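Here we start with a single chain on its own, the form predicted on its own, put down as structure tokens.
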Amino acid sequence: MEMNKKLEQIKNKKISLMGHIVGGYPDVESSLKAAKGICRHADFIEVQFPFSDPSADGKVIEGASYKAIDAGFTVEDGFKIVKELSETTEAVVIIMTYANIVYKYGIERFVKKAKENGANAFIVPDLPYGSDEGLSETAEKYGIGVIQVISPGVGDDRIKMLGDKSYGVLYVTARRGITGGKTDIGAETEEWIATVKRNCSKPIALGFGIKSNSQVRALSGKTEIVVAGSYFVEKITSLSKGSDFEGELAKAAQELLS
């Protein structure tokens, strides 16, 4: 689904969900039926196309992204999920990777492949507005975006522009640091969101750490979108070969926003 419709779709809801898969693990067609599941809760869905060095996650998503690479993840594995995602689900459908795998593909013709497949939007930490080596200006000859993100400590100012540039939502990260460790949604998190909310207008999708009902439910009324990645990677984990990953990834969303 567009993410103009989408976010219309949501603007009364209470807190909307952002899903966040690693392609290709534990294998390309278990990574597609997890996402298919937590679809039918998430009203956006990352795909992160898997690195061998990222900058931004913690050991469960970059262990996950070792082996996915090591059992021979290509990126046009990537773009099969995705064009099944846009096709088969009412969720937003982001790609989330890093620059080398954008770089070594070829900047026009990655983002050109997740137009063609039904993409929405790119995340890449690694490549900031204002160095993403033409990114955000090829995405948006092609009628896609590129969603921001920022961390605490960044200035007003930049979160004005930020805000401004990121394409339709705000990404913004609850701590310092990387994916994977639990946050406590206190005093200190809650002043941040409200200094992004002061100099930002549009919705704000706000991750790294959310791993429980009782997070979503006090973020509720203060962040549009929360996002939940190592959440969903550690229960993918602990499914065995055969399981139903689909339904199993379905209840492990409900049971985030219940």
The other form holds:
Amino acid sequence: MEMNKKLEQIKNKKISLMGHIVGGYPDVESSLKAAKGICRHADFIEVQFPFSDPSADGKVIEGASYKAIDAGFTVEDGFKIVKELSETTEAVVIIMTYANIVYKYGIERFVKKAKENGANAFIVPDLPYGSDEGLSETAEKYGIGVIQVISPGVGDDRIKMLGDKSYGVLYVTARRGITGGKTDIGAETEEWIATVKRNCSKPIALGFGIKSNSQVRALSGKTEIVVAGSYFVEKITSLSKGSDFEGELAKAAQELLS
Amino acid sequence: MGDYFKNTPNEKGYFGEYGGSFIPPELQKEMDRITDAYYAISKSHQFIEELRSIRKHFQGRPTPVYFAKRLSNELGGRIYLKREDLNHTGAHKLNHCMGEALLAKYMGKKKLIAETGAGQHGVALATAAAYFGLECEIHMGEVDIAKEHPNVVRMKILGATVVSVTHGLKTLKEAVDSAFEAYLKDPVNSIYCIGSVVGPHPFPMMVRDFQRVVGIEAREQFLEMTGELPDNVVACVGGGSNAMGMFTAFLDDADCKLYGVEPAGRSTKIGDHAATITYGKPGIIHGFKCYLLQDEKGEPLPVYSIASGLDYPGVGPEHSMLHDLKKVNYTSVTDSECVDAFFDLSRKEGIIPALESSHAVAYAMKLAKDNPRQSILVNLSGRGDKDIDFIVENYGIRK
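Would you generate the structure of this protein in the form predicted together with its partner chain, following the form predicted on its own above?
In what comes next, the whole complex appears, and the chain from above leads the way.
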């Protein structure tokens, strides 16, 4: 679904979910099914195109990325997953990846292909605005956009600027460092969210270390969207070949929101 | 020339289209701080004087330029060696480590953090930390720790904490991530000290600037010894710090041919070499743009070299630019040529070179044979004591 339409749709929702899968993990078909399951409850889905040096990711996603690459994942496989998700679910489909995957494919070619296959946004942690090889501009030309990522420690001016440039929502990490580690939703997180809110009027998607429904409940009303990545990838890891990936992941998404 | 250093890199850290800073905003903030501090502090009279004194009294600079007479006589040509193997700790690495540590001191930092692969950068940085009384934390893959035991011990003797990195492949790449993570936890009290002319801005510039002393000294010494400039200047290139230090002094000398020597390893097959500029294509890795050994999908390829200091899939952004501008000729030599040069220099000159530097020596020997009338200045970037066990085990002691 288109970003703006989705944002309109979730306006009155207490909290929305952004799910995340690593494309091709454990294989292309299963990762697609897992994503479909998540999308029964999630309004946004990140499809990660794996890269072997995922600098923003922790062990769980890094491990899944290695396996997907070893299994022969290609960018074209990623676009296939994106296409299917955009045609069969109501979620905003976001391509998450790293700079060199996009750069090597060719920025314009990548954006064009993404758009054709129904992707609505990009998250590329090592292509931040101002140093993105023209990704934002190109995406805009094709009527889609780049979601900017910020972490604690970023100053007010920068939050304002990146919030302004970010497409639809601003991705905010609950803490510094990498994905997957534990995050306590306490006073510090709330203060950080408040800082972001003061400087950015767009909905924020809070991620990094979201693994339980109690965290989601604690964030309800404070942030519009909650992001869970390693949580879902861990669920996928726990399933054996031939499992009902769609059903199991739908259950996992539902549990998170319960 | 003055203009070259003023405009290279530009204010965003670009060397032509290479370099830059491809990192998340919170890390960018810290890099901006280091950049500002570098510009403000490193140009001050006090800083320059202190670094000059350290170089002279602690590092033993200037290192000599030496005419390799027996080797030259045998091959033809005239081979001169810039003796960075005589720099304290036995390699050029200490040049930028002392600079980075001095900057850290002026910035009021208490701790130096870095990654290391084979341990050479770690040892140099631990040395600098001991000199300034700073804490030092070196991140190293578990696999490398087992392989490079003597360097681990050296770091510990020098007072550094060695953090074992146990995730992923447990080598250099994971060590980089781990060190950056540690740095980001406390950027106020610590500083990240990179090991070559790589990484996001300002590191490629800063490390180059601290290494320029090599080329400035060598050019002057060579002129003084011979009354002319060298016809050829040769240095090995992994990340490229020693070569950058050497080449920058000769960029304006149109008649000086510059050669960067990459490791051609065991063969031209993927995973058998680390000849980045020779076989790579532009890409983005570890926060900067450069020539990169990568597959058609953009994944960095596995690399190998007999010299562990050269096996990196990327290369300094300034080298990438100089290659495009055809200011430097990038070429390569194989493991076996490197080992031949290792023994030749040991036997004929009484100098055991590091395997990294042996690549430069090997290429210089080829040049000397082909150009008997020309002079060749080689950056002998480090001594080979660290490599002797490996060589004896794998190649024996040649007769």
